[in-house]
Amino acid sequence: MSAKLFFDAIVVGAGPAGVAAAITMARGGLQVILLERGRFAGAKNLFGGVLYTHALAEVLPDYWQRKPPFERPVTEQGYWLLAPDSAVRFMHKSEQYRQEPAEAYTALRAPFDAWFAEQAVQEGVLLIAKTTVSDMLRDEQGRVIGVRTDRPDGDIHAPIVVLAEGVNNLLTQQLGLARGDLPPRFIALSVKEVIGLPAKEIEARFGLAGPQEGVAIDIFGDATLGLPGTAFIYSDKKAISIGMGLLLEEFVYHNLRPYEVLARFKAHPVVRPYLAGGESLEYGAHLIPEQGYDRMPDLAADGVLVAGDAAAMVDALHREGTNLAMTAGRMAGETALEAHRQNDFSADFLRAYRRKLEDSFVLKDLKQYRRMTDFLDSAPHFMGTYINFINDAALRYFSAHGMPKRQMEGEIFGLLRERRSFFGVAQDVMKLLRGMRG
């Protein structure tokens, strides 16, 4: 019989909770290993392309100095309201970005997340990647004491895990901490493409300086066909990240294809010249739960802790899911070397983490717009009524000429009237502030 394997800390997935959580506990002093079950870390992560600098700094205060493989520095960032020929465009541009190393950049997240690894690696981080853990080891009291792979002699034990198994979070389901299959409505689909031109091409088209330029923006409206939903674009080195999401209920119920909404939004009028005469680099698509504050999974149990994705840390309406997943990582990891100083890894003693995650951002935000889902949900009109309006309340605006301007007033205002009455707009207004306020 082989002897057994033991380390001080287990984690599961190499996305950017898991490897933080692991850096953070190797510089602890503790044996790690880091289990992850694509072919390399990253292999089958995705995401929108934008990743925060001040999470990254947190787990690595060095990390300019390891030279991270990012593409270009988030310089312009904003919003394009997109109606179905015309766009409008609230863009901010500041001096401020251009610092070095900057608050944002854009980047793919298959070298970034094999590079942020290799981090962990650098540091006595065990990376085994071909790796799937089936199911969780317990003692006879229920307590986490380690994971089943897949492989020969898989069982591996130690006296705490951290669970950044990602969306599919199916270990964290199977300890009763996560409710089982989320319905569509918490579940939305992102769909991108990666879409490669000069470097010379993209900085004329976007109007940019050069590479120590780039450009953020979240686009909605008609990019997914007035829709609950988002839609990107973000410039990098050599190629344009493209892409949108939309929860899977409205897939469902409006028997949507993703690639077909992904190609309606790239021969938009607006968009199709930003990417005339490109090349398809990569196409693919990502789950992103967004159930919400109060749907999320419990954070703690006897020797476990859950991070990133599989606790449904993803702020959409900011973009922000990778910042969040690092902190949460940093945070499960200074945890469990807490846990190691105590001797102490039972689910009272863990619940410390959440305590951390609550005192910061993550679910101070994650609180805020807990209730952001049901908005889009009861009022599933909101983007397609008042993007088109600003859109049309725009022409109207600046085509106006030689018309007295209280008359052009009176147009403009009766354009909301024929799309929606004043208690409708009322009411539109009061939920989304509801929404947005907790």
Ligand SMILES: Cc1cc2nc3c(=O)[nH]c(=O)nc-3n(C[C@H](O)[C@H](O)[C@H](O)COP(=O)(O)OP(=O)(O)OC[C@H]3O[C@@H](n4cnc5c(N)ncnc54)[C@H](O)[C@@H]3O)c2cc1C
Given for the second form:
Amino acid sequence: MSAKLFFDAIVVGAGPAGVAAAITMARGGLQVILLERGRFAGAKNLFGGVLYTHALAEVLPDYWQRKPPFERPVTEQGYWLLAPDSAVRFMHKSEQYRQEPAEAYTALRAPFDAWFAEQAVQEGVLLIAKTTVSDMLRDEQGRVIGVRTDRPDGDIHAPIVVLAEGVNNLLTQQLGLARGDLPPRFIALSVKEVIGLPAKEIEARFGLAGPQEGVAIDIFGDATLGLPGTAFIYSDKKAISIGMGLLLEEFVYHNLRPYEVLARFKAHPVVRPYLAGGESLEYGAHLIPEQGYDRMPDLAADGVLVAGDAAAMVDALHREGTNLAMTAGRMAGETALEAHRQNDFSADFLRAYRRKLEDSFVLKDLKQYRRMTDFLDSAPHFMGTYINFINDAALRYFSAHGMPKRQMEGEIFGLLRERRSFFGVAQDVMKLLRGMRG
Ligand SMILES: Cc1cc2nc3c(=O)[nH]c(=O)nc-3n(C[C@H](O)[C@H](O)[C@H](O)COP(=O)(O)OP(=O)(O)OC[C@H]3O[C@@H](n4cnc5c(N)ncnc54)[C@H](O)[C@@H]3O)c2cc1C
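Output the form predicted in complex with the named molecule next; the form predicted alone has already been displayed.
Then the entire complex follows, led off by the chain already shown.
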């Protein structure tokens, strides 16, 4: 890299947000450099994961012809509520999920991110991997005018920088746009394992007709020891992705080791048969920003925009993150194009980016679920007490003891009363409604 490099725009991070921003700006005619610290785009990335195509289509309308490396279309999805030795399952299967391309696919991030970044290169973006941005360059007024990388003579200049550095948003913090001291109750840690199995075996175990079908299951309750958190099982082509996540605070408070919680979940009697005989192919952990709408970083400053996990754009309740990241990246790219047209890179002008996001599902959804983390904090028994109750109630309901049904219904009601008072239940319902309404 030469001593002084000038581009129209710099993007930091080749995840979904950064690549979407880079493609949008390159398609608009800008000279864009995309910097990624991993050996290649995707090398350091991990998600559950279900990828939603609506956001991808807005960035690359012909994405399907470009043959993205998806695993399986999601043709069945739902929730399992796990008690220590049982599960109540709510699954939804529909012919509507069978359209091609589908609305959602399971995917693995290393191949997907590498493919997505390759599409950016084909659009004219200069992708430089194995390069970490260590600092922001600023002029005397404090305006961002470029970045410093860990390469010798690695300063790069541009009137606009899109920060898409993910959850570990050190540069965003350096600019004072994000807090560096976020309490551990606002960050989750997820552990994931990819377990290899023959495709036919996966299809037999999940009741799938062939590679044209796939399943995405989100799991609550005993999977996270009844603590506020989620777990998941997704079918890939020749593997099962399984994982769980809890707020960092819970790991610390209960002295839990993430790999032990995952091992315990994998050994659950309902889960174990799905994994039997599988070979561990990948194991990793990643943080998820869960601070929500009220504690998001500022999204713009002079010469800079922030997108994706770096700006805490995750809707954990609906396991959505990549689609928020791609949409935000695209909107950051569009705003940068307008800034170039007007030759105005001031924070005032760049705030148009936030307005675009406020008009989209990204900030509308984050705003609606702004109280979710607080709700789970204030009603921890949702994942334990209620899920165990639902399982016990199901056992009574589905068993025939020769007992009159009225008596059975009374016993089920009694099971709830033993665990939570009438007022407690009413309070929890109110809190849940408040959490859902924003
Ligand atoms: C366990 C788990 C399960 C998930 N499941 C789902 C799911 O099913 N569906 C879904 O939509 N979302 C899911 N998510 C969320 C989703 O993964 C994220 O929201 C999404 O990846 C955010 O994209 P991003 O581009 O903002 O950040 P990232 O994907 O984290 O990309 C950031 C990139 O920046 C690079 N980088 C960082 N710092 C620098 C630097 N200083 N210099 C150069 N490069 C840098 C990183 O190497 C990385 O490539 C899940 C997340 C986790 C952890």
